[in-house]
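The chain below stands alone, shown as structure tokens; this is the form predicted alone.
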Amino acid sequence: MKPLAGIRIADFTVHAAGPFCTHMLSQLGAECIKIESAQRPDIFRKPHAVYGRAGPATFDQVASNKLSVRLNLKHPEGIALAKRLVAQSDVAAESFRAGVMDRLGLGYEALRDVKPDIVMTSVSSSGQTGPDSHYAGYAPLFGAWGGLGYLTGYEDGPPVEMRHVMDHSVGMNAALATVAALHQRRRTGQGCHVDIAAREVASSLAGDALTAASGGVAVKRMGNADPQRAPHGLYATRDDDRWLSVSVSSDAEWAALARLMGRAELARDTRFAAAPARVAAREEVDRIVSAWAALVEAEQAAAALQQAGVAAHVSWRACDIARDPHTRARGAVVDVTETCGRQRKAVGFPAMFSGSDAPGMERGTPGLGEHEDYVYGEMLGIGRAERARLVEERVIY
């Protein structure tokens, strides 16, 4: 049995951050019912040129393993039906702009009336309260507003846009907070409203920079450098677009790297022998390592460095991760079935649990409204004649 077996989620989330939250929870065993409509389907069901695919962009990544029903939230009966669904759920998750669910009649207080111990998870740009709560936002804004964009990039270049890493980081934080709320409910019998602000997730990842800034230290972009380690960065190898990541954390590791480079004397050179000296001479250290790396094969160099006790690896492309036997064996990369029936790889749950079934996916990408017989028929007990009327009147639509 999976850790969240028996938990049901009414999933109103859209786009990436919110759906990634419920996607993670579904892999832990929660039954996740995705609510959308033919009039306003999740935008990720549509093709997107940025991803170079004719089919849906990343919908199968964040929606696989979910059930799907159509529901028109602009219709009063649609709202009533949504409340019936929430009444049989443990979690209601949404990722609209703050205030939207209240205006629909599906805010936390309204949902508590039909399910007193409901856990409601809201994911938004700036949270449900505060002077900026009305701001809309997408992944690049989260990283920029939270400070990560400013910290990312080279010292002589502009801040770098943070994209999907922000959506998925927000979603993972929201999943953790939801599990905490469910644990609290188990202890106290009380539900709660979980409020996730995406920009605050970004800022939480920049904690060291915030601490330094509060102490009067000027924080600036450093590229791949580290304030206490050198060499520390990515180095081009003889292989086309294959970069070697190297991080030396001690003088002993520097000596090992120097031997592998055929430059053992560098470990005795006073300019480089101690970490503070190497950091001060970072540019010269990078030139030395770059000259060596340009002549070596990436995978072989990484293996040799690891064998010598130096943290190093090839900077992997997505295709490297997809075909890696280690990630496949751990379920970190899994196969999912698209709505067209074609299989592709997607990200699994990044943790394993002793004493329970492994997290993972039990079904493929849902077609729009694919599971209405189960949800509306079996679960809510709505007869076929009544469902036909609801479809005819575009309540189920």
The other form holds:
Amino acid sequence: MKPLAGIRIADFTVHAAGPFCTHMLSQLGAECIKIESAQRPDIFRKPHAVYGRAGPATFDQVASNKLSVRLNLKHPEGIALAKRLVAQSDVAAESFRAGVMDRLGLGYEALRDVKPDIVMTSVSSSGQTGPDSHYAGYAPLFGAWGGLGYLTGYEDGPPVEMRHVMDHSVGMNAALATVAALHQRRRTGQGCHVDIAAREVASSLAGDALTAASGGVAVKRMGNADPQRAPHGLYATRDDDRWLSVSVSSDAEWAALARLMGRAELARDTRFAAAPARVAAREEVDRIVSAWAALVEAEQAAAALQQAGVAAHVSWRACDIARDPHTRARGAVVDVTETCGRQRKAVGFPAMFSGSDAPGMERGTPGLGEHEDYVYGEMLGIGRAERARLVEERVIY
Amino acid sequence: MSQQKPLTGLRVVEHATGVAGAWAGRLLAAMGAEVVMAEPPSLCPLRHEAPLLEDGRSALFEYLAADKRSVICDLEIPAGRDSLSALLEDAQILIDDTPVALRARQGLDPEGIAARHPHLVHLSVLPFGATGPKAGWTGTEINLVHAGGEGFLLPNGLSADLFPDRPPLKIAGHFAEMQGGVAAALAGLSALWSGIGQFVDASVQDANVAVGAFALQRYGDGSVEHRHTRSFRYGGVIECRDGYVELLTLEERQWQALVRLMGHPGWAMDEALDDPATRSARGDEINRAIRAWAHGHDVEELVTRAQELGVPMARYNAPEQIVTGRQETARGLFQTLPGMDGVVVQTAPFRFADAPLELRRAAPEAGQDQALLDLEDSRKPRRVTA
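Output the structure of the form predicted in complex with its partner chain; the preceding block shows the form predicted alone.
First the chain shown before, then all remaining chains and molecules of the complex.
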């Protein structure tokens, strides 16, 4: 069995952050029922021109492995049906703007009435409370609010916008908090309302800088530099747009790098031998490493540096990740087969388990309403005639 | 009365030198687990990692180790390994980031741990995982954010426009390593949920591949992303009179609200711009107009009005604006811990019910909780080499 086998999630989440949460839980073995309506499908099912692409940006990955039902939450009977679904679930997850679930009649109190130990997971931009709780946002805004955007960037340049890694990072945190809440339920018999504010996830990822700032330390953008390490950066190699990341954390590593560069004497050079000196002479150190890197093949150099105990890796593109034997062997990259038979690559769960079945995906992207026979028929026991009526009256819609 | 927390009663032993393992432990501690750092005599290296506070303490360590306990345990000698073993008897999770090659020597190999502590979730957190062809590889933050794919795609937007020839960029701080920590904590709690003591092999690279999922999906769809071309066609990082804002309008109604926010300027009244595809194609022209307009406004005024109208816009907050922010203050996001002299730490990235999680104590002094080791061992003099 997968680790979370037996857990069922009523999934009201939309966009990327919330769906990534339930997607991770689904890969871990939870049964995840995605609830949408034809009237208002998850907006990530459709393309957005602002991205400059014709197809939907992101839906396939986070919808994979989920079951799909249609349900019209604007209809009173739709709300009643939603409650019946929740009553048979362990988790209800949502990512609407704060207050929307309450207005729909599906707030935590209402869900607790139908399932006293429900774990409700709410993902929002700024949290369920506070003066900004009504704010709308997407990944780049979360990063901006939370400080990651301000702190990322070249020293002489503007802030940098965080993209979908920000959304997914919110989802990963939400998944963690949800499983923690399930542990609490197991221990106490009580559910709870889990509140994940995306901007607070962003600020948690810059927490060291925030703590430093509160102590009066000036914190600013510093590009790829590290206050305690040199060399530390991205170096252009002989091939176009092929960059090698190198990070030297100790004097022994510097000596190893110097030998590898064919310049063993640099390990004894007092200008560079000790870390503080190298940091002070960062630009000169970078010139030396850059001159060497410009002639090397990136992957071979990374492997040689690793062999010598120096932290290095090529700046990888998606194609590098997709064909890497290591990520493949670990199930970090997997193949998913769609209902139509088409195979595509997707990311798996980022850990392996020795005693449980491996996390992963058995199904691709669900069609809208694809699993209503199981969910409405088998699970809720709604007969064919009644279902036909609910479809006719646009409750199941 | 102490706060009810989700993981009350859980005991975690953390043997970690890196941010990923330490962050996994910190997240569990914030949720109520008792997390005991088992430090070597040379002490946890994170105690010296930047950024440093004025008194020389590491802000990173104060943040990562808040609410933890510390014992010193020399795993190079049998007595130290026995002490760790005794500690693990009462623990449910062991977090370890010892390089694979050193594990057996320190009594941390999965087989040995499983034989001695079959109930335990042995959570390995390594840059490239504990199995696979690159299990022996090492990596710091900058290597890992690039091994996961996001580094190659940064910077995008305004930075990429301004500096197209510069190298790709890391995200500030320890973003990639912390992804590894979150994923590891999730994996560890999931293994615990299964009720099966087992070895869990988390990888920082894998966690970053996971959160960078869309790049892989788009590659499969035949589109290769690049930092120079993945900018939003319009919006993005916008400079105002006194700082920067982020602007992103995905929905038609949001675009219409933006036009209203700008006061229906003549250029935006062009009917051709009613078509999203045309807006995308004329993104550069639109952004020039947005940037010229925004330059005449203050950030605070603009964001408030934008959000009132339903335009997704946010201020690029500097750290000091966050620790004193109205939203963060209202939600009790930061906490001053005993002995911290006004220095605050964020309690957690999530909360349960209506109150923020409360941290119980500041980061421990090294060996502060040595009494947690068995009594006989605690009477022995400590060998500290730091």
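Superpose the two forms; the largest set of C-alphas matching within 1.5 Å is the rigid core. Every value quoted in this text rests on a predicted model; they were computed, and no experiment measured them. Residue numbers count along the first chain shown, from 1.
*Asks:* Given a superposition on the rigid core, I'd like a yes or no on whether Glu338 shifts its C-alpha by 2 Å or more between these two forms.
*Replies:* Indeed, Glu338 is displaced by 2 Å or more.
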